[in-house]
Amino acid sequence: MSNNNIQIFDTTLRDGEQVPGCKLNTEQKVIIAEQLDQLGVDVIESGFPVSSPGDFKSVQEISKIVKNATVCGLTRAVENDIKVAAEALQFAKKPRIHTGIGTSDSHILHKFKSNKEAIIERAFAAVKYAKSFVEDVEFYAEDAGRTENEYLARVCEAAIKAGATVLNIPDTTGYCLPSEYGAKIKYLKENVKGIEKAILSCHCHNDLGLATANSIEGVINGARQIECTINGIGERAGNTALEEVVMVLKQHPYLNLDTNIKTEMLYGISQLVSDSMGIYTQPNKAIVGANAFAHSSGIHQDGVIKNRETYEIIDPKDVGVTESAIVLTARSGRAALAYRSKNIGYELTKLQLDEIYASFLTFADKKKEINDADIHQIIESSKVYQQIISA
């Protein structure tokens, strides 16, 4: 793998599916997994096999059909979890077991009622046991975002000694600022013995709306894997959105960081996940929201009609959207009305446009949005209609 290549670890089918009401059946998971494989993700976290017979079956069936990506199963630092995950992954071409334990003071004291040395021992043992089943073992230090860096480095060293190939540094509660999270990755890169044997991975939650920013700061500081979900779905406020980090890296080539994602598939897979899970994607969602390439302000519309790049930093076609949308509202100007009228067959002169625009504004003040049928009605009821159709 190139040192400038960022692996995309998709956890839509595991962390994303933990959203209440978004349970998928095995058939739906397999369909999404096939699309993720075609999209070009490097790793598909397909489930938590020990959690239920259904999850076990889903991980097993996904393992059978995925051709290119690594297929990953989640476990706790519990031997039976790891053994069951290995069984579920037995058909995978490239299997990975993802095991780990909480490392923050809060988790150690309250969740495990343990101590720091015992947690390090459990981390080492879990990775060692997972390594007896598969070569590729990822270790997660849950709540690493709130874990003191020196102790986190010790845990990471133990995981590497046990054979971990990837170190997941989760900001589990979405608490870190980008500068803090980036500094944490940098610290581990510079202070963990044997770090060259493993890939550092970002797994950021969006509780403060910083998941994408934290993940980008992480890879700038040396991480080489981002864990994310389609549409940013996930626990509470969600995870890092796959489509966002991929397009940030693509639109900022000076970062010299690349992914293997076929970006023209992003909108389609976003719709698939939204429809399958029954989750409404907010219109203003970056990259894949309904309004991501829609313009209703007259000033913006005029600029985009003249040159798309005036107000769009991404070509809609790059993410699978056919074209920008010029939405007619009472805020729209003459240029937008002329553009939309031309699209439905009316070539308007400046004088004709002036005549119709006054009627358009009156009409638009009564409706939130003007559609093509409304444009026909406005033009057909105008004084200049006969001039237009005879031209």
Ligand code: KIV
Second form
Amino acid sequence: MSNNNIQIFDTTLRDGEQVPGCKLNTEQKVIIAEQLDQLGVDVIESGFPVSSPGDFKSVQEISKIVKNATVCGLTRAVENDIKVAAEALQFAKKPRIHTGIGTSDSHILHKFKSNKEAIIERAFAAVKYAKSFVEDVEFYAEDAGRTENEYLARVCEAAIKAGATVLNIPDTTGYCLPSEYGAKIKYLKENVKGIEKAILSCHCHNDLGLATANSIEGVINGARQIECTINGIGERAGNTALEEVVMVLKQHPYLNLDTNIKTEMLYGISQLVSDSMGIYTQPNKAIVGANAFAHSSGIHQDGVIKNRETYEIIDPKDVGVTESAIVLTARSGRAALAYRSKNIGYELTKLQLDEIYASFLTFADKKKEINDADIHQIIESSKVYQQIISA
Ligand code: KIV
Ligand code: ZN
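I would like to compare: after the form predicted alone, may I see the structure of the form predicted together with the named molecule?
Following is the full complex, with the preceding chain placed first.
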């Protein structure tokens, strides 16, 4: 792996599946895991094995079928969780145990009713125990976003001493600003003894809509793994969206950071996840939303028809979308109407277009969107129809 390669850790099947009402069965999870493996993700977090027999089974079945990616299972810093995760992962070619504990004052004082030293001891013991089962152990410091950096560095140091290969720095509540999250990663890179033995991982939630920006700041400042989900699904406002971070890195090559993702598969897998979970993606969702490559205002349509790049920074084919859409509404201009008419077989002269455009606007004022059947109807009922078809 080059030092500029960003590992993509997909947690659609664990953090993503924590969305209320979107429970997946084992068969659906296996299908998604197969697609994630083909997509080129480096790690698939397949579940939280101790949480239920169903999740245990899903992690086990996914471990059997994944060919390339590391398969990961989540645990708390609890011996039984770790033992059960190791069992569920026993068939994985590349197993990883992801264990950890809350490190912010709020977690230490209220959730654990404990103290800072005791939490460091638990972190160390959990990683050490996980290492007795697998070589690859990732440690998470839950609520790292609200943990003061000096203490966080001490926890990370203990986890590395116990053998952690990856240190996950979650902004669990989606609180950090990008500059703050980037500075946290930089601080850990510069102040944790032994940091060269592990990689830092960004795990950002989207409560303030900053998950993608925070993850990107994290990797700019030295993290080498991003934890994310397809369509950004996850608890509350969700996780970092996989398709967004991958395309940010691809569209900004001067950052010199790349991933192993086959981006042409992004749209298909987004559809698969949203259909399987019954969670429909907002139309304006970046990269995979229904309107991400759709143009409806006359000025934009004219620009895109002349040159796609006028209003598009991504070639839709790069993310698996067949082509940009020119959507006809009452805001559309003549260029768009001529373009869509040509697509269904009508070559219109300027005069014919003027004639048809007037009836088009009357029609479009009554209907939200004009489809191909509507265009046929508008043209067929126009005065110039005979001229058009005999040309
Ligand atoms: O958001 C979070 O802190 C998590 C951890 C359990 C990794 O999902
Ligand atoms: Zn999370």
